[in-house]
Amino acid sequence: MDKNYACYLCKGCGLGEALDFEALEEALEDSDISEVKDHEALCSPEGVALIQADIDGGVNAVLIGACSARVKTDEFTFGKEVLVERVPLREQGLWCSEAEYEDEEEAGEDRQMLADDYLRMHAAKLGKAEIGEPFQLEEDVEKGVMVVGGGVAGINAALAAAKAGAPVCLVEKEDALGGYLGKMAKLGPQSPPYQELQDTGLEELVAEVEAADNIKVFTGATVEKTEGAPGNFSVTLSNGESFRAGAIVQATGWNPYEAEKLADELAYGTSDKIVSNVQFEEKAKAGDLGGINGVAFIQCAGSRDENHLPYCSAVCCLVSLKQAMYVKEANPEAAVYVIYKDIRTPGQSEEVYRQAQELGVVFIRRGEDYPAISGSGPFAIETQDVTLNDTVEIEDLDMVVLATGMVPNNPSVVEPPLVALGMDQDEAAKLAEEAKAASDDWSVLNLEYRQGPNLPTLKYGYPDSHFICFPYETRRTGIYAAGAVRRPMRVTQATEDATGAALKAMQSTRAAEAGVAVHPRSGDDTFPDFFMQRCTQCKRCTEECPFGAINEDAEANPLPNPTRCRRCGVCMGACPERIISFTDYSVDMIGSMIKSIEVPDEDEEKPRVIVLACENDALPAIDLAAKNGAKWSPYVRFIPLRCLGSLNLVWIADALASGIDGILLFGCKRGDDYQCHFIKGSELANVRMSKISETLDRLVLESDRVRVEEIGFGEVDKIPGILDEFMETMEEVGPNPYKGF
């Protein structure tokens, strides 16, 4: 495109008296920015008419000098065919700067110097960045949504995108709709006073699906193979039909945890009257309880459990409730005990809870250890009594309920390692081979991914994808998860966890239409071009992609899929040849912003320190930081980046071989309770900076010019602190001797 460019440069919020703006003009002398105003409050109406009049006069290049680009968005946004650079003088500048200067003259010549280089470093951005062209399918992008799993969720999920106007196809696998709950007898209270079982209601559920005219049914039939994209899903069953479907929605459930492992602690398999309690609902199902005179419903039976489940399970507690409900409903004086670790029964349902006390069952909190159960039936449990701090034995029992916990009905997997940073590429192949070996050898909907026929598990075998920020949705874009497959939950949460999904695929459906990627860069027209060229087929960018937006050809070429991309930019840092971009964030970008810094001779003692900050949690907390009155360094760079996933290493070379002395790297949590909106992202810039020590020994420097550092958003206080030690640490090990070069 051609630009035309203006820069505009607010006064307000006291930037006016803090900044000499003959000096920022001036900053911009070596930059495409010829033309530069002022004004006293650009986000006021008169301000941004300024900016619009001249965007009407034929500006498409704008860069605005002021406050976070976090903030005053609506005003600051121009449509799409004009580029808007926002450099933070204010959050970054202003409001951080060092308050403990003897000499006000220096603060000022530090605070400006920081200026100064924030509009070079920005400027330089604006300058490579390009207006985006959304990407299009070539076929037309299809509006339905596939739900598998015929159960609650699925059916609710089904009904939900119908109604909102999407055609559904719902495939179940066995030969009626319903799951679990065509087994259940009732349900628990689900209403005001919550006192009364209530029917499961799965006969209108299955009417109203039979009834719509957009929603085709597949029972007895399974996913075969599942192709494409999101908007171009191509889907085979197992009964030879085909269709094509724009998002998906796995809701397929749970199983429960097999009774079968717990023959040790709880004597199951010993006795038909030791049951768990999906098997204690199919004989309340059939009307088989009749004669129980003494029950007891054994709770967290696996669950919560190191050896076992080893967290809850949600449920379980209200189900024994319930169930505890049917043997007094049958036998008012039968003798019903329910022996807990916990009750756990949130919200209105504790008013079941005080309804089965008042039925008379008889509750009793056991300690971590299982109560044993003696004799054949009937039955003695012993058991310790936390309340009473005895132990307490129960006899004449007819029958003994184990409370088991939910598991998802989805593989579970193990991800192959990672294939990039050198790694002998024959051991890669053998540890990939070895994980594929040690995940469950089915599939629900058999993904024709280079990375894989499943969806990417936690290590229970939930699927997700970022479970705080984004419920829902996997690592595979388009693809929702709903119901108890995602996490335990009950019937009531199951139902609303489907409309969820249900109304974000769709969602999905329209992204892929615009051109434009989902959440969390929702509306983001930006897409990675490949300049295939230069690329030597070295898979780093397909194994490392967290949302298995990229396959392979047979000779290991990457074929990027678009409409999958959730633009992170995790391919970009990945690559070694740097063939991926996107036209408003690049290596080339970045690179120029770090080169763009006035790095001072060693004589001037004012050393420069970048921090490549992760833009969703790490640069959120730097801002609040600085609006909090925090203060630091005004030798501290802030460069925002998409992930800390998209981290290249030639920023960090390129960074010290230009002079700067040390580069801090902010991210999100890593591990089994990451926190990075794109999965891996810490967790691939930190395998990354395992390698840079070839980089910092090849230019002779000090290991500790470089760290990474996890920032949670709501980690605000530790970030002065961090940046205080960092810069003592710069101190001791003195200049980069780069300076001048």
Contents of the next structure:
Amino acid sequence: MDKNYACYLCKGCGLGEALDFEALEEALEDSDISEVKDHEALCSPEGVALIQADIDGGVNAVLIGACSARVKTDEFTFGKEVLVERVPLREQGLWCSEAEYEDEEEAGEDRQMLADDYLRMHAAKLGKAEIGEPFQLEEDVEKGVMVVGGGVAGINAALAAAKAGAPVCLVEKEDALGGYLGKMAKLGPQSPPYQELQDTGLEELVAEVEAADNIKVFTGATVEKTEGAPGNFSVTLSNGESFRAGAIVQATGWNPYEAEKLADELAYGTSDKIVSNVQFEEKAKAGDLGGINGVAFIQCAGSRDENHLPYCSAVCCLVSLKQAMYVKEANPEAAVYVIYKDIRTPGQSEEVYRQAQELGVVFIRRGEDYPAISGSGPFAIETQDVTLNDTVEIEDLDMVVLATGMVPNNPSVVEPPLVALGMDQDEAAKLAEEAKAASDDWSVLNLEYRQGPNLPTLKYGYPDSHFICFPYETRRTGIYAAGAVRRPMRVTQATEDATGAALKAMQSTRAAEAGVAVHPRSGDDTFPDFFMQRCTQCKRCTEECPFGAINEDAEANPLPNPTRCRRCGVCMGACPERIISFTDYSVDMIGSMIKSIEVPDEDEEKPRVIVLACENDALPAIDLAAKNGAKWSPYVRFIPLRCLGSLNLVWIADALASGIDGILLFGCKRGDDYQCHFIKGSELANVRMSKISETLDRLVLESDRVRVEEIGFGEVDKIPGILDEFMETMEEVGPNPYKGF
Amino acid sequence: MATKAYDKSFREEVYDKVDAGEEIKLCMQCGVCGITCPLRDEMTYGPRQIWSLIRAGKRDEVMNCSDIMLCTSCYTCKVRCPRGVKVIDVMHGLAHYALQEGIVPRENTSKFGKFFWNSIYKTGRIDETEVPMRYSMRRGPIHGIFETLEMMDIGRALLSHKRMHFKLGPGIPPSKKIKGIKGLKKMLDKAEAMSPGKEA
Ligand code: SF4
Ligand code: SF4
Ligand code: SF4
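Having looked at the form predicted alone, could you now put up the form predicted together with its partner chain?
Up next: the whole complex, starting with the chain shown before.
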């Protein structure tokens, strides 16, 4: 594109007094920007009008030196045809740099250098940015949604999508819809005053599905193959049917934790009167609960136990309360005991707990040890009673119910450790092979993805997602998990979950149609562009993309699927040939920003530190810290990255070679409880950093010069401390010997 | 080793026969009552654990436990119980029930209670001189005189502030009755007849 530049500098918010505007203008001398204007308050209607008038006169590349790009977004957006680059002079220049100086003049000088640098850096980026066209699929974008699983979540997802206007294909492996809902006798109390058991409501739900003219139901069928990408999936079922889908909701529910595994601890299998909660429910449904005078429910049967299911299934407490109510309803005189570790009844479910107590159910708190069950009916139980601080015995029990937990009905995927990436290829292949062997060998969706047929999972087999921010997402764009396959949950929660996932699925078809990203970069219309001629087929991009966006073509070249892409730039960071770029984000652009920092000579004793910061959490935290009045060294320059995972090692080498003294990398928390918005980004950045030592050795530099820090948005207060400490380290290691070369 | 098997008969007895006994069904064993009780250091179990003992069927432990008569009716537990259990009502209910069953978990308290009650029942008021005098004489006049001498300083102070009036001995002169004492007696008799385990 032919660019017609202009730069606008704001004198508001104290910038006018603090900075020398002539100097700022001079800083742009070596750039293509010759038109520089200033205004008392750029975000005011007059200021915006000033910019707009120039745009109307033909300006299409605008550099705005004012506040952070995270604020005043409405004011400084000028439509798709205009490139806008914001220079955060206020947050990262003015607010953070008022350190106490003996010498007023020197303070002014340091701050001016900071502002000049920022202006040059962002001008360099603007100089390389382009306006691109959003990606368009060759095929028509399909708006229909496939829902896999016809239980409570699946049915509700189908209904929600259909009501919102999307055609739905609902696939259920059994011969009838219902899933576990169909196996339940009753639901526990669902509405105030939370005292009455309720009907499951399945018949009404199924009738609603049958009445909907845009839901096609396939029962007795599973998914044989899913290929394509959001907006254009083609699905083949086991019954030979095939159809297109724009997005997918996986609502395959759960399986009970196998009570057989509790034979040693809880005598399961020694009598048909020692049953799991699922079996007890079946009995209740069959009307087979007569003649119970004594019953004990044993909570956390296998749950919250490192040897079995380490997590809490969050439903079995409520299920036992409900089942205790069944017994009390059939026989109010029955002695009903619930032997628990903790009763977990979140929210209004506490009322159900009360109701069970009112009915005379007795609750006994046990410790970690399982109660000992003896006899062959009637049974006796010996258990620790924490509230009596004693061991107690319960006799005359006609039945013992083991409250087992939920396991997701989804194959668990063990990913090869990330360190395998970029290491010796044979070793990496071996680790990948081992991981594959450890994964279950079945599949729900049978994805035709280079990265495997299944959704990547967390350690318990639940589909991986950024749990807090994007609950329904999986690591395969356009495929959303709902209900108990996502996390253990009960019927009401699964119903809500289904609606959420269905709407997300529909949203993703809309995004595919518009050629924009889904969360977390919703609306971003850039996408990675591969300069294929230089590709060496190293496969790092296909391996490292957290979302499996890149397949391989017949010649083993990477084959991007832009509608699967979340625009994190991890591929860009991974590519050793640096052939992957976005129109407004590339290895070259960030490299140019780094190179446009002016590095003072060693004898000036003004070190330079760059911070490559994740723009999802770290950058907002930095802005907020500055806003809250935190101060730090004026020798620090921040460069925003889409994700720390887009970090390309060449930036580090470039920076050190150009005399920058130190480099900090700010990313999100990694590991099991990761906070990375692109799931693997910060993890990958760390793996890459572990290899940086080679570069440092080659340059004969100290490893202290590069450091990775995890910053959450809530950790605003940590920022000045980290920066101060790093500056001290820089003082200790001394100036970068490459200065001036 | 397991002490004794859980037995449902005692908890059912409590639900049926003890005033406010059913309240304890709702207890979730949080322990707030026990820890807020100003007499916690004096108590063997405290309310929370007494409920547990009831649930477990430990009749002897509960009925003979002085805790149920130590409650001073300060109401802290009842106010703080997150489950709204009327803790003190149950404590008093249990004490009353124990006496009714011929068990005296705390001799002194039960005697004091009796003099207190008699004063109300007979005169319609609490005679601040009569009740302590009778209480101190509970083990005979000699013991009573010693106990009274021990309390002399307090007694003098109370007299000088007109918080107490002078008496030669219990019933000398007799306490004044309220107006309508007959009506009050009728009410109290009726309430007694209506209390749990007595109706029908
Ligand atoms: S819901 Fe209750 S029984 Fe189930 S695992 Fe959690 S605490 Fe244990
Ligand atoms: S790594 Fe990120 S940017 Fe690259 S293809 Fe995957 S999702 Fe898109
Ligand atoms: S405060 Fe209430 S709920 Fe808590 S232990 Fe006491 S009676 Fe039970």
